[in-house]
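Only one chain is shown below, in structure tokens, and it's the form predicted on its own.
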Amino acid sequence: MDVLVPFDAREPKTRLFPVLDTDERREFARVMLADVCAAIAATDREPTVLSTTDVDTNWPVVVDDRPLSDAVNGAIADSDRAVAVVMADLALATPESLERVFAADGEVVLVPGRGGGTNAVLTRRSDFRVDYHGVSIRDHRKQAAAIGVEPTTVDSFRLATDVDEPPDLAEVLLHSDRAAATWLREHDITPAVSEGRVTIDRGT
């Protein structure tokens, strides 16, 4: 099985701008990437980082500057093995949650993200194609149906939680003790409660 971790090494996590500046966003994105790759490696599978440009990491890197969907589809088409795609911002991912995906039955396995996204895909069909624009989980179900496949769904809180916006950082702080959570605490980012909801606060 090939396990790909797409990564935007140029301008990652722009929606975290209200909390993190440009350099901090790049650093935090790399920390999350390392957490995800380490969790994959703990399942006895080697991750390959599919990056928009070269990036310093302990794992093999394939540079492909095409848009995300095109880069992933190229990798699927070129592989003669099953291909899993795990997003680089799944800071809550654990080996156990990922193993549920890798061991799942079915020719196409989908992990929904919050808000209609798709946070992980496993395809055992080289003719399956991804499309990460818009409501991608709906589109991926349609893609599977188009090739005659009923997709398997893995419902996981940890894998459904991707880090895109400031409130997502609270989830990392509350539910993880890995490097990404440590990085946030070292930068004085802590959970806070506002109008009955957990948000974040940054010390000065």
Second form
Number of protein chains: 2
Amino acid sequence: MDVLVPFDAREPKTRLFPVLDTDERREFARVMLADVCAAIAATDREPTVLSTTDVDTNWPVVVDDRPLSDAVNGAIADSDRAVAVVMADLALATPESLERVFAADGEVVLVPGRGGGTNAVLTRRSDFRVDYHGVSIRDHRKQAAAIGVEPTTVDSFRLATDVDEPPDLAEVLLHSDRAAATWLREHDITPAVSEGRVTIDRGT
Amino acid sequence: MDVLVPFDAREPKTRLFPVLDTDERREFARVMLADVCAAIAATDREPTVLSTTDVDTNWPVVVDDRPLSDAVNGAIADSDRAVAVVMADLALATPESLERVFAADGEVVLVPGRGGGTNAVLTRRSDFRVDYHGVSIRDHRKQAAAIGVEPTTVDSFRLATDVDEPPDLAEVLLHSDRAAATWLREHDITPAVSEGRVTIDRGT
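Provide the structure of the form predicted in complex with another copy of the chain, given the form predicted on its own shown above.
Below: every chain and molecule of the assembly, starting with the one above.
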């Protein structure tokens, strides 16, 4: 099985702007990427980072500067093996949650993300195509149906939680014991409660 | 096993205000409650609605007007069986996701909700106590540790998704095929994409 981790090395995680500055966002994105790759490796599979530009990491990197969906579809079409695609900002991913995906039955396995996204895909069909634009989970179900496949769904809070906006950092602090959580603590970011919702505080 | 579904019948779901008016919020909350109870019943367990005031439902109701945590703790202390507590706004709950909770090993089983919440609990210890105020998942871990228990965690996107705010309605539309999703469609509420995030539209 090929396990791809798409990564946009150029200007990652812009929606974390209110809390993290440009350099911090770049650094934190790489810490999350490393956590995801390490969790994949702990399932005895080797991650390949599919990056828009070269990126310094301990894992194999394939550079493809096409838009995300095109780069992933190229990799699926070119591979003669099953292909899994795991998003690089799944800071809550654990080997156990990822193993549920890799071990799932079915020709196409989908892991919904919050807000209509698709945070992981496993396809054993080389004619499956991804489209990450818009409400991708809906499009991926249609795409599976179009090739005659009833997709398998993996129901995981950890994998549904991509880290895009400041409140997502609280999820990392509450549910991860990996490097991304340590990085946030070292940058004085802590969970806070405001009007019954969890958000974050940043110390000075 | 006792399966309790706490329900605040007085002024439910105020944060859905921008989309649903008072009567609609009340009605939608009851539709979600019915979906959750039906999903529990489909696991061959009988739900009991633990309600702040009497509520018209097909399921047994126990009225307790104390605050949520006090009412649940009273029920745990008074029962001589395992007690499960499932939130009434888990509109994405399915029999399969709930069965993972009810069948989980361990003296205390916790299901994290988004934003630090605890969306379901199963306790086989009558000395476990809940506290839903603030970052409850953290408090529940501490509470389990205080009685010498390492809690089991069930990792479920469906059960992590409580329906509190307008974007949560999109999750219902995308991932439920039950009455709550039908109700939303009948009220012309549809998913919409705005700046790459899923939100909802309401027809006129």
